[in-house]
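Just one chain follows, in the form predicted alone, and it is written as structure tokens.
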Amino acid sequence: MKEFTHIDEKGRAKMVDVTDKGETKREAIAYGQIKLKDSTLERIKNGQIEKGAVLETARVAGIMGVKKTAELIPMCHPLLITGIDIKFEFENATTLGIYATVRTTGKTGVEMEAFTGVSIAALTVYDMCKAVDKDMVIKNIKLLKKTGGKSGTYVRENGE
């Protein structure tokens, strides 16, 4: 059984020491969805949300979220992020897909940063549209791919 890396011998929380780990190029791609009323998604597409440009605001918020991940998740190391890309896809009449790709060259991965980017972008869409649609649902946040590091490459094989 593998030991927990974030707990010391006395059961106390600790941050993993990555001093001796080698630096590698690392990338993580996370994905999530927000379900909206079809009328809300149309208003987003047509720039008719009173608060402003929903997707551009959500994109900037997602980028900011990636950069703040170590401040939000206690055991995440602060990282020098070398690239962030937040993309949106209109999947159908009621679903907006959100993708966050995060890159670094470092000693630890960027999966949590990618998750944070997707989550903050989705929350921003909700915030900007809640006046017209309180039934929105944020769901299916998951890792699609990660590269680099000792564990190598992971690619999600199914849609679940």
Given for the second form:
6 protein chains.
Amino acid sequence: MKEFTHIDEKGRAKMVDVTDKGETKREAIAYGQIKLKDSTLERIKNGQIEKGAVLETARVAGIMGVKKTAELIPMCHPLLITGIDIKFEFENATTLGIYATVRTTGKTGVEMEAFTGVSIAALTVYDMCKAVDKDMVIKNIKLLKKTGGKSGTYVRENGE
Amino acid sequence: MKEFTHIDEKGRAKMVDVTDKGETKREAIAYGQIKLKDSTLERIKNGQIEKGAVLETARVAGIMGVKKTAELIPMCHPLLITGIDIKFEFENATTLGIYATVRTTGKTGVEMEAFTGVSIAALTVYDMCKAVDKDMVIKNIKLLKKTGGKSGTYVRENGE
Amino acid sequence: MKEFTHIDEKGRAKMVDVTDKGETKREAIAYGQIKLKDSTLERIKNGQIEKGAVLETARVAGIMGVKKTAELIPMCHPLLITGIDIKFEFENATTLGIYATVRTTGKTGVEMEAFTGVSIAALTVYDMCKAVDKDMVIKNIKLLKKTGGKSGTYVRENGE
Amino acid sequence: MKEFTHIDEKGRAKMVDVTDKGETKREAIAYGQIKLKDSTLERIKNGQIEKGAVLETARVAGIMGVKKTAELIPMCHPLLITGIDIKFEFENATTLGIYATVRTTGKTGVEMEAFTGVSIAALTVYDMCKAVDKDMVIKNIKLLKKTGGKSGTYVRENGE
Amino acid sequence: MKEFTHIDEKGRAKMVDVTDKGETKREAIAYGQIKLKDSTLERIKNGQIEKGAVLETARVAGIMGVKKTAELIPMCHPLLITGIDIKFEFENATTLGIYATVRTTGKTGVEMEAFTGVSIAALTVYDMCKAVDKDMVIKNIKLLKKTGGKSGTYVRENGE
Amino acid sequence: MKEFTHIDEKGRAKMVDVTDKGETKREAIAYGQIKLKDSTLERIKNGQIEKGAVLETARVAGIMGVKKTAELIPMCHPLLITGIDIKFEFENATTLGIYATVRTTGKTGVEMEAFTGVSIAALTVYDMCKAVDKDMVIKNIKLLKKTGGKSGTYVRENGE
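For comparison with the form predicted alone, kindly provide the form predicted in complex with another copy of the chain.
Full assembly next; the chain just shown is listed first.
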């Protein structure tokens, strides 16, 4: 049976020792959604100016958030991130999709970094739009894919 | 029609000027869920030791995350947070609920702080358990309630 | 003769005690320039897409930098910034102007915050363009105006 | 024609992917000036006590600022800085020169780190002296030299 | 019987709610010692140049550390610190004393800020000298005095 | 005679250049104590709920503090920490011992990281308990062991 690697033998949290692991090339892609009123999404989508500001600000925030992961998540190892890409997709009239791809060469994976990128980008979209829409919901933040490392490749199967 | 307060007249992001707003007592409650395998939740829930570590670590991370909100969300105003409470609820065999209540006396509301608390707590639960469950999904992060300030009280109506 | 307020009687650095100062409404406007190759500025200026990215990223970085001032400048007092606005101006074929306006109600002024906003925005422009132009120069960072506080209003006179 | 490496094909900011670049030894030297009243510079220069405090505080701030570069500049890659040196030079009666030398072994260069070191050191000098001189100007922040990496050595030619 | 104010009714950590507390003027003085080899202290003490560097660097670090308290100590409330003073005393041939005085007007006290100032200054002295002395010991960090707030004045009685 | 490696030839602080040092596996163990009233320690120790909260919060804070070392101690090099473990020991009726073990593979040692972990954990215990005990003293923070690097293994001999 797999073990919780962040819990030591007495149930105390610790940062897993990865000193002896080798460095491998790693990538993780996380995804999430924000559900908004259609009028809010319309204003982001069609208003060329506003769109630039909302999504561009959220993208910058997400990228900077990725770099703060080890500072935010207690047991995360610091890593030298070598690539970050945050993308938005208008999925339907009320749903904005967010994708964060993170890459590194290191001893541990970057899924938490990708998750953090999606989360901070989503929170920033909420913040930019909350004056006109307080009902937004951040949904379905999940790992899409993960490569590199001893545990090998993970690809989420269809649906949730 | 309401305006995007973080976008100036030319569509450029700016931090809204609240210099002349009065200080009022404010509270916000945000909520979110993590969906896990029942075996993962069972290990968190029944294992007295592990539960302490996972949820306690997530609680501390969430509280510290609340205090970092203005550093993470570009247009957020810094605030002197005066109270933070993060609670977990085992909603069913595969769902963990997270509640963050944040209070301050200040010129702007604390909904982003409450959202950030829920998000960082959720990411920490993911991080603590990801060795045994990579399929977890963070869901339905939303504002439950907000009081104080000129815009008055917001209470989310039933359902989403 | 005026005294260096950050230096105590024995020449040691300290954070000036402002405990007994009253809170007043304060504003500071700082300014700076970046000198670039005309081809670089042209690419920022005319390329609608690139322009959005370079200046929008620099604006977000500048706003976030303002909020980090007390963390960067050792003797600066933490302040609850209530408004930040960063503007860019194409001054001539090779010069980009940057203006940062910062507001607060507090016990000390916000000129360092405005300076930090200009500096971080300028560094970000440099970073975004350095692949095509390593000769850029950041120039003439200075205080344009300062209001509020016991020392009263400061307005820079013409020229330097 | 060279491309803006931080802008992706649709004009969106991203952190350039350097995963596959090799690690090389790198150094960058940046430079800048502060123009002060001669009486201000005299007080820094001749007052043995004050000089220690102003320049030593600025040096420490500059070194700590270098280490914060990837947190301040959105698209900068985190790097394990292996050496930082900040030097001051009294260039003439009203001009203080600042040099920052930064070294690492890594996948990207350290010019932004050197620029940040000069900028934060300059801002700190301004902060330490602003009670006696609000007219100071930070000038001519530029890259003097850069070695290592695929793009090879850059040395600024005489003058600007 | 007094209660642990950071522990809620079920033993879970939370940030104590101080929303309804009034703001009062507050001060705290913390103290600590470093025990070094006499040759190490001699080098700090007599070497005019080195002394400047070691203690001045430690003082700047301590002041910056004070401002980071709420980021380091999970349940600490953020405060607008209004004054910080770090002093060193050569107590005897092998002992360096450190005093941190912190002031604010706020809803909670600043003893943790004063403690953090002493601790970070002490760690910095250790770091600056560890190449010549690995046996240093940081000792007797304690609260000397605390004024302001509902709990009134605390003054440590003689000795420990 | 050994030299202060953080002080350059003119007595100015600098970050030691380790660019050309090789990477070796490194470990450091630091230790410290808190002296509390026996009633305070009893409440931490026997109260199953409170114990979880106090020590678990302190452990998380200590681990996160380790990762902030290079941000807190001016001349410390950033390192990719690969393992952190914080342990508490009830030494006697009034003394809590704290051990921090830190590991990395890098160019410089991790003793400052271990010291920072002990210090932040101790400060957090103080913060959690200060409502019931203001007389606590943090004592005897020292290096127990250090391995790796050119200077070889250090083991503290018996006693102080």
